[in-house]
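Quick heads-up: it's one chain on its own, the form predicted on its own, in structure tokens.
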Amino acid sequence: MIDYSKYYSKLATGIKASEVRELLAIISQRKEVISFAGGIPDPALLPREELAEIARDVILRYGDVALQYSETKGIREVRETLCDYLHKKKNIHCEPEGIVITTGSQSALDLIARVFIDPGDIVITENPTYLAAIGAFKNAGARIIGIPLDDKGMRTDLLEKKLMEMPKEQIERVKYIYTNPIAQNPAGVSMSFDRKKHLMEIASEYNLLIVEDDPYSYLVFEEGVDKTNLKSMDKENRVIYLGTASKILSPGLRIGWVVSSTDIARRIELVKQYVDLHSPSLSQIILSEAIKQGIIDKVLAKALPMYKSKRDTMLKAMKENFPDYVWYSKPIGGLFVFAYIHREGFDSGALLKKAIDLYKVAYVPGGSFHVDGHGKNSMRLNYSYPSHEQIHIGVQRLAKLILESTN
């Protein structure tokens, strides 16, 4: 038997498994378990027939392009379609040469980390924040500084205070501020317009870049929430904007995009050449046709009331069943509720196996979303995938786990 350990890189031996991906692999074999773990769209929203027709038509009409290799940054027609769509829907002005099509937005996070981060560089994030972004940045060797959230998003006053306290040589190593400003994952809150404006002013004053991760701004279902994207406010080309088709069309297409300056786009393209050559040509053209035919708009028209209703079901069940020492967010959009169990010693990660095996319910432990070692008493709960009945039953099971583990 060969001992392979001496061959592995420091990254391979030091990397930690994604709790979400590991959970999904386990739960897929456990049909009796109600899962609040993944960020999975409701299957009823996937436009199967429409995508089947598009796929057939694309292969027959665009076969020479759709079934071949393509440019690393993406098929130009697709990039042009995305530019038009982002301008229409988000007031984001871009050029095709400033877009890179990626294999989902997770690939975009990895590419951005490769382009900007050397070991020891600093990335500033919200805290808590998207766990797979934390992983991508750490894999590149970043030190991460977390800024607390409240119901108006990142505390930009605390961000400014942190930067004011940092020595100049440390600020020089801050490569970017990473934010998920609208329907934030995992908290479900959105940054107020005043804070967005303040964040842009801070970035300008300290000469920093901003990476805006935007999977959920299309899925805001509360009225009166500011949905202005940072990129639409960007007058200095400081914002690198990430989008994805996963939550608004189909995660199986594995298509995302990065909008930036042409200089940054070129750097990302060069790195991507050696990562995956290019993202799937067929998926790119399917996305382009889905945009042109209005299919994404049809999906969103069904998704918004459906997800709002499911969120309401989860919040109602939590109010009725959770003890009063559990705090949970009231998301304005997106797919998640985040909860903190305020009892000493409660460790959601340590209890996960028990939750799955004994209580037949799954969640994502919240510690992975925190960059500073906190959050062991927290958990992220997804409401988009399970049915209303499963949400009600699953929350009851979860409440029982919490009560029996804290008494």
Ligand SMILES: Cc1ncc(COP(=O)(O)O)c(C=O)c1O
Given for the second form:
Amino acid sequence: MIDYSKYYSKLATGIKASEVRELLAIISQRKEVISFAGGIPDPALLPREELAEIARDVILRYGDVALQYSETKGIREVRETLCDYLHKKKNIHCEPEGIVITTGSQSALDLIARVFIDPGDIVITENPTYLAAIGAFKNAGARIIGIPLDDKGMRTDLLEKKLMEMPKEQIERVKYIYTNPIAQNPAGVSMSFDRKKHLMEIASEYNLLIVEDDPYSYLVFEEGVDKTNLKSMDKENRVIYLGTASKILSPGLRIGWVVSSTDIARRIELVKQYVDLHSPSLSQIILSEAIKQGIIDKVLAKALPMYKSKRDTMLKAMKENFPDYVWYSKPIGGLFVFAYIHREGFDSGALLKKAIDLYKVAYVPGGSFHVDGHGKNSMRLNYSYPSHEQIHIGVQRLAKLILESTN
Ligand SMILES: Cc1ncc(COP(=O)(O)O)c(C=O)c1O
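Go ahead and give the structure of the form predicted together with the ligand, now that the form predicted on its own is out.
What follows is the entire complex, opening with the chain shown before.
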């Protein structure tokens, strides 16, 4: 038997095998378990017929492009369609030369980390924040500083305070502020317009870049929520905007996009050529046709009322079943409720196996979303994938787990 360990890189050796990840990987085969774990769209929203027709048409009509290798930064016509769409929907101005199409926004997070981070550099994030962004930044050797959030998003007053306290040499090492300003994963909150303005002012004052990760602004179902994108407020070209087709069309297409300055786009392109040459040509053209035919708008017209009512079902079930020492967010959009169980010693990660095996319910332990080792007493709960009935029963099971583990 070969001992492979001496061959592995520090990166591969350093990534800890996570029991949580392994447990969650097998629950899809266990039908009796109700899963609140993934960030998965409701299957009824996937536009099967429309995409089947588009795929057939695209292969027959544009086979020479769709089935071939293509440009690293994305097929030009697709970039043009996307720029148009972002301008119309988000008031984001972009040039086809300033956009790079990526393999989902997860690969954009990885590319951005490779482009900006040297080991020991600093990234500032919300705390809690998207766990796989933390992973991508850490893989590149980043140190992460977390800023608390409340129901108006990142506490920019605390961000400013933090920066004021930091020595100049440390600020020099801050490569970007990563934020998920609208319907944040995992907290489901949105930044108020005043905070967005404040964040842009701080970035300008301290000369910092901002990475705006925006999968969920299309999925805000409450009225009166500010949906202005930071990128649309960006006069100095310091916002790097990430979008994705995953939550509004299909995650299986694996298509995302990064909008930035042409200079940064060029760097991303240079790094990307050695990662995957380009993102799938076929998926790119399918996306562009789906945009032109208004398929995304049709998906969203169904998604918004559906997710709102699923969120309502989850919150109602929580209100009825959870003890009063559980605090949970009231998301204004997106796919998740985030909960803290305020009882000494409650550890959602340590309880996950029991939750799955005994109580037949799964969630993502909240510790992985915190950048400072806190949050062991928290969990992220997805409401987009399970049915109303599953949400109802699953929350009852969770409540039982919480009650039986805390007295
Ligand atoms: C905040 C955030 N960023 C990025 C991603 C990655 O999405 P994808 O790679 O499917 O575009 C997700 C997925 O859940 C997410 O929630």
